[in-house]
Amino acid sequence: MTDTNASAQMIRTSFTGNLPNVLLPIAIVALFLFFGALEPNVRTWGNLSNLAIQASYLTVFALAQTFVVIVRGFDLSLGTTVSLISVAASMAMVWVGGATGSDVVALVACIATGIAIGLLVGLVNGFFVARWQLNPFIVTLATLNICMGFATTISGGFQIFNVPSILNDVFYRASFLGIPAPVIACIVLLVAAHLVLTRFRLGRALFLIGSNPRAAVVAGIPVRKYTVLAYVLCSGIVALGALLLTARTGSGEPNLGGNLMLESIAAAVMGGASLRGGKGNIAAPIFGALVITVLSNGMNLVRIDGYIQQIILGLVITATVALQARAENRRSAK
């Protein structure tokens, strides 16, 4: 009797681990099924493709977010660090391509420019959460600000423009197979994170102090060292976001960030990995993602008014989150 109440318990947690995975592509469906019937344009190829440009950005910067979460952090920042990348990785492919005339050149400028920026700033909030022992929340929210303050003082507050046009048609417009860029770099960016995460020696670390620190200091594993390189990685894909986002608008945003931040951390969330860490894997984003662009693109097709689409949109990240964390309080008082 004790055996079969063990197996019956090991299935129930088994399920209730996976009840992600399970319900998210339900509703997922459900919510494409309910707005098609609303708003017919919602089941067209052209609103399909349009989804999965939209869902591809969210879901990357969704994935940087869950290499922290797992080692029981998040990056506040992410927002800011976008708009920041955009300002200045614009700015220096103008410069470039000016100074040089070859858009190939500007190119890699930009490119070069974004992603030091971005492994810049995951290597401060690495460092002074993992180094210094501050509190994640602390430490990011300082680097949001700043990136907000560099954003907005190299630009002006304006946007910058000229911009040449190789970066829209590389990493906008471009496709392969018929599979546009976006949806490309963030399969390639999946593909990886999935190989780090679990056939490297840094992934099974990452889970390890995530869920407990203490026996990953015993076991040997450089926390500091790791913890900070979930930080640089978490930073890394914001940059290669960033740059996918500003050669879809062609220009450099010094408000391109918007609500990355508070969507990001809640795809991750809703699709699995946890805030109290040791827990995630390419399917959070990818089902997080999938749920608010879906719910974003059919409101936006039915004409639901922009704050109601903010308090809905909320509503449904708060409970989706409040589920999950009693499901894990559950689960650790058993």
Given for the second form:
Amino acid sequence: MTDTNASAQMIRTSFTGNLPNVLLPIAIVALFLFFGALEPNVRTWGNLSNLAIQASYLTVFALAQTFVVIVRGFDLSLGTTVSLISVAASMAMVWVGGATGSDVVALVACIATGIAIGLLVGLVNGFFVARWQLNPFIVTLATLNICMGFATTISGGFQIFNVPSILNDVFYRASFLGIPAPVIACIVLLVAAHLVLTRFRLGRALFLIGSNPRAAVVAGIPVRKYTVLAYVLCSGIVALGALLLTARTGSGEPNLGGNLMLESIAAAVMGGASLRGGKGNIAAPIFGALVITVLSNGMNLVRIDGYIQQIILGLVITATVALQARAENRRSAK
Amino acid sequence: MREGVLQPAAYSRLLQVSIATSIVPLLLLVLAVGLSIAEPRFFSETNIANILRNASYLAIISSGQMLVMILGGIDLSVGVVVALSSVTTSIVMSRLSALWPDHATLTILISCVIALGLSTSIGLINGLLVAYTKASAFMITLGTLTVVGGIAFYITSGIPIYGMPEGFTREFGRASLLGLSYPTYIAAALILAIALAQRHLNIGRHLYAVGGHGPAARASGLPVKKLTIMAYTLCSALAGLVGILLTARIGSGQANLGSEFMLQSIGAAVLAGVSLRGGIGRAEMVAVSSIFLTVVANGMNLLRIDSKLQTIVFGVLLLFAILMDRRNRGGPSYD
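Let me have the form predicted in complex with the partner chain next, following on from the form predicted alone.
Then the entire complex follows, led off by the chain already shown.
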């Protein structure tokens, strides 16, 4: 079997005969109906659009995480990369805006800074993981600390205010055909990612690298280059997510990334990406993020205590992961 | 090697291993010498006692983390177990001492036993879930982290809890023996016990076998599930103990106590040469790397280097450590 066939088959099995892809959509709809029955406000258009916006941020970060999870990797630095980009891009925007007096130039500087930092972090992560074959857990744990250090140092630990409002206007308030900007950005990214994963040699090779790196080498795949690209893609998507998230608040926040590292991994894995590598598709971040968002949105609206919400979310994570592992073990035992 | 002479290949491997295992002690030595030249206060009696006390908390938790990592697992929930233990200790102790003001010792004992019991049961749950579902330890303990963190905040509403007897906060928490605090002795005793168990007890050696090659260990009849459950249980129990020690030290129970330990304990273990793939790790090395990390933080404080830069230094150290330690690579191997 050639590598193309192998990876094509792998993609097929990751789309079918899979617990999350069958049960998760049902669970998401059931959760929504359950909370909708308890609280009419859940069923309003306003809340639906709110839900879509909330879910799109987490979907973007979980999508980023999916790329490295497929190559049996991890990105623990995701959260602090978001924080670093948030403060650095805001500072660049304030500075350039002040120097040139043009909001558009400032916006370009903001986007360029954010993307440049994202690509740099991805390159560093990918370089250490692929070139020197270091454990991704430790590499990204190190970059987590480095990004956090830079984020708090350059901002002094304070928020960056006076960011020109064009950021908020373009990346948060704008809409097309009534669809808010974050949702559009999320959909565009998902479509692009789907094409990369299924139609491009790079995407299909990532699955083989994740499930059997040795075979990937034998098949003539430039494993190192592609692994670096997976990390660069991951952090590039993270950069876009960070800009969207910064636009929402309209200020640079040194703690913006907070729980995103764990949440993005949780969403990707709950949606069906496997930490053992070689498995994942764009459905994983969508479903994972929707479960988490519908659950917390519903719990918010029926006024469940925030700490109880956290406990319930944790139990849902554990239950989903345990069920998936059982399904996976049963399949591999066959 | 019956002749007692090492073959060249084995010799270079031995050299590699000894470089890897001596790099952190060497760095610690260089750092200590450098710091005592740059800053005379570094070698003062109080500063050394201070360093050893702060390192004790990290060393106790990291040696628990090491046990789990030897199995090829990971425990993200150590930080919130510290918090849960702190909150439990302080709530039970303050309630009981309001009930029986005259039985301080009994109150302290009961509270500590309850806190330790609760922490241990979190580890038991982690171990059972990992052993029986065979799900990734990362995701299982991520779930526990979320749940237990929520519980600790829910029962306190995020407010610190006071009202513990002075016998606990002052006499136990601030006491010292021969210039060193109690946690230092407790950590030393625990590290010694774990290091001896790793070398001389079957249970310690079996952990390496399971982590080194699970299927082989299972085929040779080792109780893999039991060992897994034991490692996670011990890890949480040690984190719970640190929760009690820290609560005595700061004099209040807090739901956000110890959150830094999740990443620090993994970092300290990695720096000590513990492999994330399992099968490798020594308690005494974990103690040394805990002291090393504490000295780095202490030295930067003494030299008045911005504390925000410390995380960058920690990150660079981690990268450096894993580069030096080739056994630890554990990344995708292509060739």
